[in-house]
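A lone chain, given as structure tokens: the form predicted on its own.
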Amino acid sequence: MNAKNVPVQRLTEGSRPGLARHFLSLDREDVRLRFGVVIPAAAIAEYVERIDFDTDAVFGVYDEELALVAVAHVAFTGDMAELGVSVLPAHRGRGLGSALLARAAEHVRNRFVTRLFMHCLAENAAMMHIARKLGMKICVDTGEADAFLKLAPADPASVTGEFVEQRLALFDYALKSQAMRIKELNAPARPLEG
């Protein structure tokens, strides 16, 4: 799948349970690569609860069962935004991480923020590859990597593009939701227990 064809949706407060399920389904090594250290489930739940959907931006990609399989969290600080990304193992290699980074960069640009920043472990080859594809400059030091991207100013095309991408992602979600409902209606009825 091409990153341009991935429906990346900006998530809302109502997405917290799905976000928690996404992060809690990461194995120990993936948690370490996403957060820089292994953190317990309680800390992951606390992280999800602390996300400020009014200030930050969280983006996600849903699968056919409406589970979040890829997530990007953008935290804003002054003239810079920091990005964290995770993709569930079964969904890697499909352009989801690239699509999330591109969507996040466009959103940051449209918020008149000039720089996008990502910190990861230097051994996280997948994230380093995606960052390079997006044109980020990467500095590696003592096992950690920082990636930076200077963003062009927002313009009418970037604002319209982000609006259209969100509408397409919402439409994709609605179609998947409808397909799940039809599937449930067509499922064989289970016998009543009595």
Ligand SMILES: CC(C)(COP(=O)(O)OP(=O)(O)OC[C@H]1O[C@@H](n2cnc3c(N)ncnc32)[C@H](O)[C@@H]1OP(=O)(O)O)[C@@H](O)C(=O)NCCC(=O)NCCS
The other form holds:
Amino acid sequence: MNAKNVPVQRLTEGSRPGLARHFLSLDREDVRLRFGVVIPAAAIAEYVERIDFDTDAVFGVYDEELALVAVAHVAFTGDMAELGVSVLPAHRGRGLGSALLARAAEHVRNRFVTRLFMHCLAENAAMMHIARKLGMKICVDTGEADAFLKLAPADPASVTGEFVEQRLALFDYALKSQAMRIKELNAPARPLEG
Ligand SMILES: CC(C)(COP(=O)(O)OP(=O)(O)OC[C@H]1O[C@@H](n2cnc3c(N)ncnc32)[C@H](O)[C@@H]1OP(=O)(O)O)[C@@H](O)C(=O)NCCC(=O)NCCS
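Could I have the structure of this protein in the form predicted together with the named molecule, to go alongside the form predicted on its own above?
Let's see the whole complex now, leading with the same chain.
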């Protein structure tokens, strides 16, 4: 899939349970790559609980069953935004990670924040590759890597672009919900218990 065709949706408060399911389904190694260290399930649940959807921005990609298969969290501090990304293994290599990075960068730009930052392990070749593709400058030090992107100021095209992408992602979500409902209606009825 081309990164441009990925329906990336900005998530809201109601997505917390789906986000928890997404992060809790990552295996130990992916948790280490995403958070920099292995953290237990309780700490992941607490992280999801503490996400501030008003200050920060969280983006996601849903599959046909409306499960969040790819997530990016952008946290804002002053004139900088920090990004963390994860894509479930079965959905990798299809441009979802790149699409999330591009959408996050556009959002940060539209919030008049000029720098996007990402911290990851230097061994994370896929992430480094995507970061380079987006034009990020990477500094590697003792096994860890910091990637920076200087963003151009927002312009009418970037603001309109983000608005349109969100509408398309919401439309995609509505279509998937309808398809699921039709599938449920067509499913054979379960026999009554008792
Ligand atoms: C890193 C991650 C987000 C990538 O997601 P993804 O959806 O597979 O990303 P994309 O499909 O957009 O792009 C993957 C790119 O990496 C490349 N790639 C994959 N493995 C690679 C490797 N070992 N070395 C170099 N490049 C690699 C792919 O060829 C692809 O490049 P292309 O777009 O030029 O063809 C995903 O692997 C992941 O969630 N990993 C665990 C969590 C993590 O590492 N998070 C990042 C820290 S914040």
